[in-house]
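Let's start with one chain on its own, the form predicted alone, as structure tokens.
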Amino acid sequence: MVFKRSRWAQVLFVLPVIIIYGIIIVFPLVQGFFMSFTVWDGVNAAQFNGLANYQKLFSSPDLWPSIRNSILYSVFLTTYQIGFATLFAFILVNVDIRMKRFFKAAYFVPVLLSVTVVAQLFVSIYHGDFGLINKFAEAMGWDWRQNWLAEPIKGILAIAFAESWKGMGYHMLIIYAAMRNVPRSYYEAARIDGASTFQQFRCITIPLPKTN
């Protein structure tokens, strides 16, 4: 009770986190903003050049393809990771299947792999000559080949898929833990009232973990 009434005690405990956040996040952002108005070679003192960097940026032909690729990557990554993580978590929580512990571990294994291992794995899958996808198409007798990493749009989607596959298990476990906190009596009441599985998912599973 004394701790709750003492604002200075609360500030004292929160202050280290605020200081670390300011040093790691806020200060570099502010410094980067001011440095954007200068020319600096990394050795000599920075020279102020006004808006010249921004003029060069907005006149570059690579700007809009970069923005397009960033948006495409972000949308695909978010949709895949959160969408499939929510779906798999819902299945593990609400569907009576065997070996649930095995599936939870299997979904989380890619998170434990290093970036180098995942990169080499998907290079062997996407490679235009000996990649697993093209070799599978060849084995099936299909006259179909793709050089995934050499094409602008497909290359971004291929990289986003690899990153999504690696990180999906992390989000799945977080959403799974949140769904487990929803009281089962809510689902039982919804089923008694005739709610379908989709209605239970939309009206119970999605909103309630946010408030628990």
Second form
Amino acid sequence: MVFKRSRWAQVLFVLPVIIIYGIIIVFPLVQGFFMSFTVWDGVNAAQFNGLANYQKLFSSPDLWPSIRNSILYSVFLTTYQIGFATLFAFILVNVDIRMKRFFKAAYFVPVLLSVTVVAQLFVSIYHGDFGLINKFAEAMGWDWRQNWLAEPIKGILAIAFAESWKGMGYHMLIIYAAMRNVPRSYYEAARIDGASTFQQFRCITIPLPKTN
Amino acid sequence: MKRLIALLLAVCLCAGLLAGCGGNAPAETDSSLAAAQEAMTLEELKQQTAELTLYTYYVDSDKEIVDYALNEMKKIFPNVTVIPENRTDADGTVLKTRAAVGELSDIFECPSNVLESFATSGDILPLDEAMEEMDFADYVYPTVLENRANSDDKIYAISALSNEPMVFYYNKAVFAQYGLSEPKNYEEFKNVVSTLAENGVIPLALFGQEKWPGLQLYDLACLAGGSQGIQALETGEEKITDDAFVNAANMLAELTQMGLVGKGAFSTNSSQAFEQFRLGQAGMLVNGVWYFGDALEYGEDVGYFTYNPFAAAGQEEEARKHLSGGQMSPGGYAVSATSDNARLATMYMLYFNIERAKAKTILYGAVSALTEDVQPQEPRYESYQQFADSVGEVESYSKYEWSLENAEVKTALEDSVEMLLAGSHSPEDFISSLDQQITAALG
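Since we've got the form predicted alone here, give me the form predicted in complex with the partner chain too.
Full complex below, order starting with the chain above.
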């Protein structure tokens, strides 16, 4: 047999990943789709019940709040993580501050924490009766105690903040690495041409790392 | 040559991936052993040597109780070794997974909400014949056997514990500090709640991370209005728009406005709630009667409401006879149909039930439902003894929410009550939302 070297090698080396992806991602998705047309108690054989599950879904009073919460969560998460990651990476790259290594490590530490630890931490911060925020307000004599986790909008934003805080460091490091690869000469040329810091940020720092 | 090596490496990688995909073959029972055990008398069976697995709550006080019972079981089944495994789920999710892969323990605690599924699939064994063979009914009060049968009139799981209703506990020291006494009706209860709230004490330490305490609180309020409680909603005997349920929602909404539960109630777990109650940061706590045993170390400071705090004035004596939770249901210890020692495991389980019930009374003073006179090794503290003495006055027990059989009704109730107690739902929203959901769930 004559192998077309590059094609067969490509196929064979990609095959394990495709198999993993298929088993872990694709197969459950497809199976889940077909199961959505059945009623199943988890033990006995599934019984086909047509679109009944979808009818229940679309008539459920929880559907639109769920969609709203998902959108709020995603928008907050993305804005916070990418926004602050970009800002902090820019500062670390372009501003001459001391203890840069410390700050890089400090921002990355939350990424290493387990989800359980972060959840317990923020429950202690957000707890309506004994949480850090409300207790601080009480200590300052402010009559401003919030039910952080029990109100519809506040709750989802509070949870989104916890996840944002945890994951921001990861994005910051990636953006930092990309910013570091932008040649300094571009900034020097921009400064010579009279570009302000903001203009350098908008015209060099943001677009060029995207191409790296 | 390089191509050949690359090809071999890729094939090895794929083979390594797929090698782990062969799941365990479904457990096959040792039919010869099972047949031999079927032919044995009960006394012969007791002398058999075997190793059994037991899936049950096995931490904290439960561990002590199970160990005590297993030790006593050595006197009945001297050659049987039991390997306990801690139960990690309350709703049967883990059990379903294990049943799917054929890895159910020989003996396991089976909640009522999955019992029907297991009975239909043949994963558990009926117990009627075994119970008759060892005269199980002679060991327990008749109430233990109420409502145990499944839809096919067979018993698949059993527990020898007595009814364990929900109890409204209060911190005696906190009540004494603010000049409060046990409320007998709703007006007195409102006074208790407002007094505690005004003095910076959380009136009720609700562990809202779990949904059942809030829902059981609602059930208690419904019982005060003369209804059968939330269980009547899933059978269709009563409707959420009936007066008892509407009044209960109004009461809970009013109490929520008064600050009945702390702001952090829904991020509070049971351990935190118990600490709040013990330390006097909260004045009251709702939990099952088993909490009397958990509170042994500080039991002298624990009292309980002998009256339903939601009862209207003049209805106190009638309302106190109907307790929330604790109704016997088809749940308890079951035996796996795929056990190699099915008959032995069945008999062992039945005797273990008796010993476990004894252990719970001896070690933690639980009210006994056994015909044998079993006494706690330490005298019960005052309120606990008072409760034990009052059991005979109870006329009915409603279901705990985990015994509800219609999952959609249960979920709708859990979520709606949570929102009512969080102040996110008005009583009108609560009733209309539930009316819609329960109607859809019941078809």
